[in-house]
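Heads up, the chain below is alone and in the form predicted alone; it's given as structure tokens.
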Amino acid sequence: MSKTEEIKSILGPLRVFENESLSKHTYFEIGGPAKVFFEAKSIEDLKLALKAAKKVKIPVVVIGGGANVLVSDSGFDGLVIKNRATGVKLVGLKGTYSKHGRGIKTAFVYAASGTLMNQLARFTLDQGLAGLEFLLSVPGTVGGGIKINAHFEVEQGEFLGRRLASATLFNPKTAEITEVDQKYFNFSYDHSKIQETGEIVLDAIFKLGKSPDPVNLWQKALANVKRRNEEQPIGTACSGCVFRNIDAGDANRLATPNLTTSAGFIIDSLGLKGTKIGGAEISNHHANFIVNRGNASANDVIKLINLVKEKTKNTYGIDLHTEIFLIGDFKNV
């Protein structure tokens, strides 16, 4: 029995998909065949998935909203879970319950792992809680939040990681399951620990707390939301900002304007809005995207990322990092 009838044995012959193209389930629209695709629709299917994975001996990577990922033309040689366990709920309180909860302190809220981030926002929002207001409109999922440490208004301190309270993690390499706090993850700008571990999360508790005006709250979410629509690409196939913004040590070295770490800046300093290499474009609305017009292939988009690197590293001798995750074999590229 092949390892792909092995797959389908343990998970379902009519749920596993063989050469699914990966472009349907990304951003970017870009990507080749998964050789097995499979969607987790709750945390024991995500589970029984990765187990399976491991049983079979057969490499597995999960999606969430494909935010942030760039797949490789040849797609990818093993098993790719799309993970759509979803769920949100209000588990705790803290403070002195009334009828109207304004006593309450402190909420703790939990979402599974493929939820989207913009309906825990909402979720957030609806309850009046404070802390993931910066969420609303943001893709992607709790999961990939989390692996990326979430945020938007850095210098603000408005970090996914920083309202994590703890969490469920899946190790693929010895299938144990255990439960970690928040200092677990070590988290900092663009990152966590389990992007090293590899490590997947199945769900999640964050520590909130009670808004004293709800109202203003949504204000806040959605001047937000205008703002970023204001800013970045929006309608185009793109994956979101591409490189990690400069430190603040280059940011003072080069002077840059009220010392600003964008790495948008930086790329549109460099006069590489607009730049297109076979069907990808550096966005002229917002030079950290990249942007799929139609064609584009991921060859085309590690080209111009590597345009990109190569020019602000000989002009500003800083070495920009990508903040997206390659996935399948990017090895000749």
Ligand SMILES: Cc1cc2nc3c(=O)[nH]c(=O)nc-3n(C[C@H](O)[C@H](O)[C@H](O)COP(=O)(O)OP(=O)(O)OC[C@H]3O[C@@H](n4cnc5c(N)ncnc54)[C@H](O)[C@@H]3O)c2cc1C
Given for the second form:
Amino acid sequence: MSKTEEIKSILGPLRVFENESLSKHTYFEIGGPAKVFFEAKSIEDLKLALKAAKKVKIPVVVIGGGANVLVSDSGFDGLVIKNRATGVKLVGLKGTYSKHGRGIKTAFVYAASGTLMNQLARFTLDQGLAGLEFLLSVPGTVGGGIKINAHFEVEQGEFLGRRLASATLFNPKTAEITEVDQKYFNFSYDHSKIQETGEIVLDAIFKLGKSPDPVNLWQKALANVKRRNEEQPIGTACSGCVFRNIDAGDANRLATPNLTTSAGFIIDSLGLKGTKIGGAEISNHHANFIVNRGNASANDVIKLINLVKEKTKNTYGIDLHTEIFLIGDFKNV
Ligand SMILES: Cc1cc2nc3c(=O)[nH]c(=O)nc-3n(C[C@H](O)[C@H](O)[C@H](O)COP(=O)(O)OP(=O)(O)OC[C@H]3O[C@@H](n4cnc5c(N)ncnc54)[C@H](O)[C@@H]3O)c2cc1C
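Hand over the structure of the form predicted in complex with this ligand; the form predicted alone is what we had up.
Entire complex below, previous chain first.
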């Protein structure tokens, strides 16, 4: 039996697709086919598919919303699991009981890892809980968000990891499932430990404060959405910010314009907005976004990334690092 047949026999022949185009599953709308493709509709599905990949010894990758990935033109020679295990609920409250819940100080919210961050934000806002309002309208899932430590106003400490209390992880190498707390992740800007370990988030619990002014929370969240809509190339195929910002020490040492740490500002200062390779273009709206003008290949995007890296290195001595994750083979680019 082939590996694909084995996967089908474990996950069900009608739920496993061969040669599924990944361009349909990424915000970039770029990417070749997945050899085998499966949509996990629950955490049980997700565990079963991950265990199947280990048993059959086939490479595996989990995608959430596909909002922070670039898939190679040759696709992925293995099993791609699209995580659609969703669910959000209130699982605990701390404080004193009083009428209208005014004595509640802290709440714990559970989210399955395939829950959209936007859905999590809406739930917490509706419950009058403060701390995740910055996620309103941020694309992607809780699992993808934990991996990159999704954020908005970095200076104000608006990081997803800051609100995480605990999570359940699956280790694809050992098939072990562990419960870990926030410290385990070693969160920092654009970083969490699972980027090194390759562990998969099954679910997570967030610790949030009860807001005395829920209306204000919604106003703050909607103001963020407005700003995002003004600053980002909304409605265009892209994968969010491509490069990580640099740290303040490097900005000072390398004397960036106005000592900026913003990768977008640095790229803009090099006059690169609007630069095109094939169908990929550095957005005129926000220089840290590469947009797909309709027919871009992953190779076009990589060439543009390399061009930006080279120019920043030559002009400022800065090594820019990508924020997006690569899936598939990019050796020949
Ligand atoms: C228009 C636009 C605006 C954006 N604005 C912001 C913003 O303001 N702030 C911000 O932080 N980000 C922003 N992003 C980036 C994106 O929203 C985040 O990076 C988000 O966390 C991606 O989640 P995802 O589920 O789509 O991850 P995917 O793109 O599907 O995957 C990203 C990585 O996470 C891994 N992964 C996915 N699910 C899991 C899981 N369950 N466990 C472990 N690993 C997993 C994947 O294998 C991959 O390596 C923006 C993106 C776009 C397109």
